[in-house]
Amino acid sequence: MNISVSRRFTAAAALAALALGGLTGTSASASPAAAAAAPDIPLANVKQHLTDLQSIANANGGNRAHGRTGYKASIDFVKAKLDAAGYTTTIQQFTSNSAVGYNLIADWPGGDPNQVLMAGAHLDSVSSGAGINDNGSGSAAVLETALAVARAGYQPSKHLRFGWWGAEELGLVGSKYYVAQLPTTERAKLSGYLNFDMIGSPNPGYFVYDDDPTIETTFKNYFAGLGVPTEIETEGDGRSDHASFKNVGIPVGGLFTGASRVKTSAQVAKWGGTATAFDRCYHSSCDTTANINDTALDRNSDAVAHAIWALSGTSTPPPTGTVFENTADVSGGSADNIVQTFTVNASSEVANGAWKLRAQDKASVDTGYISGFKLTFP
């Protein structure tokens, strides 16, 4: 990569950074509000993870539950996918009916580390079935709101903070060990904790956590904006990892699609779907991959990636000075020719004066500023 140093804004380079403005929506006159404003979440992207989580299954007798083969390869599938798009993650071990069981926790540079938005899920499975609804879908779709910070280089107030939970299932072990190592002084830098326990329900319904109203309101504003009515959710209430950070005083919010409880006819009617079980395969060996309601699972997953947007808060772009260069395509003013460019060559991080390059992957670089400019990259 080829970049020099100008002290002065080029009308080429302008030019350059208006014609990537329009390549993402976005102008040199875009509010810090509409900057921030959440990315969509491909439901392709999230139902890839939940194949490969059920290819982990089959490979791993079936399921991908606490203590066995199949959960430790879906953490490290997890962590692997972190660790290109540029977070710190910590793989935390605990014991659990005599076996080793582990959390993944992720960081994402930056942000006041004093104020820490969460967002997690757990991982593992029942024994008997792979847990693509409970709770591969909270997880993909955490996952994918993760790599979706990445892919926009967001820099939020907040410092955002993801978690993959083991052992749930036995009694959300993971989170209680994870809340109980966490000294009382880096519990209060919680600002709240946001939970994604089977969010892709075969006949759904569109439940919203009750316990912090802040983080309540978001999600109902959200759903409200599609126009899609919510309910309190009462059938999971205590037994999923909120609970782990709710008893220590961390507020907490979060969704839910139903398990084994029956959708009353009134649900019927406000959704659709049949007078059953919300999810006739919760705990069994049909919730695979075909036990997914694609439009619950598109819906959910888009409104786990509006809170972590909507409550972590933005930070400006840095201010017009010092301008960075790529002296071969900036002051050419082909926009087509610096993407390609910084798609190809660019693999590290720089960051200096009004410039910021971030390098998601091998192959895509996602956001820069020039002079004030915010250019997006494919």
Contents of the next structure:
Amino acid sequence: MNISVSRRFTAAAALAALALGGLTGTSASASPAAAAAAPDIPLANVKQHLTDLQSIANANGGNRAHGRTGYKASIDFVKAKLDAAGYTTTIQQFTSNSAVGYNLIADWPGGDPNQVLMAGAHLDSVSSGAGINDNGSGSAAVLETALAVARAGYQPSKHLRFGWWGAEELGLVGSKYYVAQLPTTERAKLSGYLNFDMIGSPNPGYFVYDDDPTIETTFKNYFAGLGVPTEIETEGDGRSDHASFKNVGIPVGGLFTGASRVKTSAQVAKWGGTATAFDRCYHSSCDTTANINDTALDRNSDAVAHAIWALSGTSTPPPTGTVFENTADVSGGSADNIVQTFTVNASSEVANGAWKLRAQDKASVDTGYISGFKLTFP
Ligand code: TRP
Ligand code: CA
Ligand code: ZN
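Having seen the form predicted alone, I'd like the form predicted together with tryptophan (TRP) now, please.
Entire complex below, previous chain first.
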């Protein structure tokens, strides 16, 4: 092992390193493999998708509900972006309540066809409004993450698939249909399904599903790195599309910022906001682009990308001589003077012992729990 660490890790970093152990899909690979860092997902891009979904609702009677014209227009909007980015897209039709419904599936070419990592969100709204938090937010974050995969030319070891579900609001109809029509052999290839339903609530909490421990830990560590406390999601376990996957034994996880439940005073102390509903516009006409907390949407969108990158593995070895170095003057130890921040963890310990720690360039300056180090991959 040839890693030079020029200064001590902080205690928090050491804890993060321990907590992250075992997350990567590359740890058992025969050759050294560096985990590529997930890109920062631009909030402006995610918000533009929400503006576009709002326009679609406005042009279609104010909603994007199953069986209404605004739903199919939403599907066509997302599909066009993915097609232009190089995805292989499929629209799947089903019938519910005597109306045709649609799922959109997008496959990113490449990766191991026997190990598929999937992320999804329901794209339908209720009929009373545009459904921008529920669930334009999850739909837009998954879309922008898929586009970021294309921009990065990311070629992970797993195959990536993204899904947008119809008729969730009628009882998870689209995702149940998708899972039901998947042959058992195809279900077995799904290494995980990540669900994003309501991730920009105006009075947000930061809830992580506690279904699969590896996925849960991946999200929790991301938020720990931001210094944002999380809680386990309990507002109606099974009330979104991950349940369709979980019910057939597929590992699931996801994020949620709260619906009609009221934020407690303890949660206000933890996250700010007010002791009112997480989303006072839940299933109402006021669920518009004004019904979004930008900070929550940004953090959760970045967390989507982080999980996709962290859980999909990579086949890119670190180039010989690569040095990750923090260039900041860290003598003060304050987060403010850190120019570059890395998450260091022990998860990339590889069989041949060529290197043992991995630095993930977070490409942002919003965390400061490790500082003043240098890793060398000789
Ligand atoms: N799925 C619900 C909806 O679309 C919202 C919801 C309630 C939810 N509880 C949840 C989503 C827990 C995810 C997790 O109306
Ligand atoms: Ca971001
Ligand atoms: Zn809903």
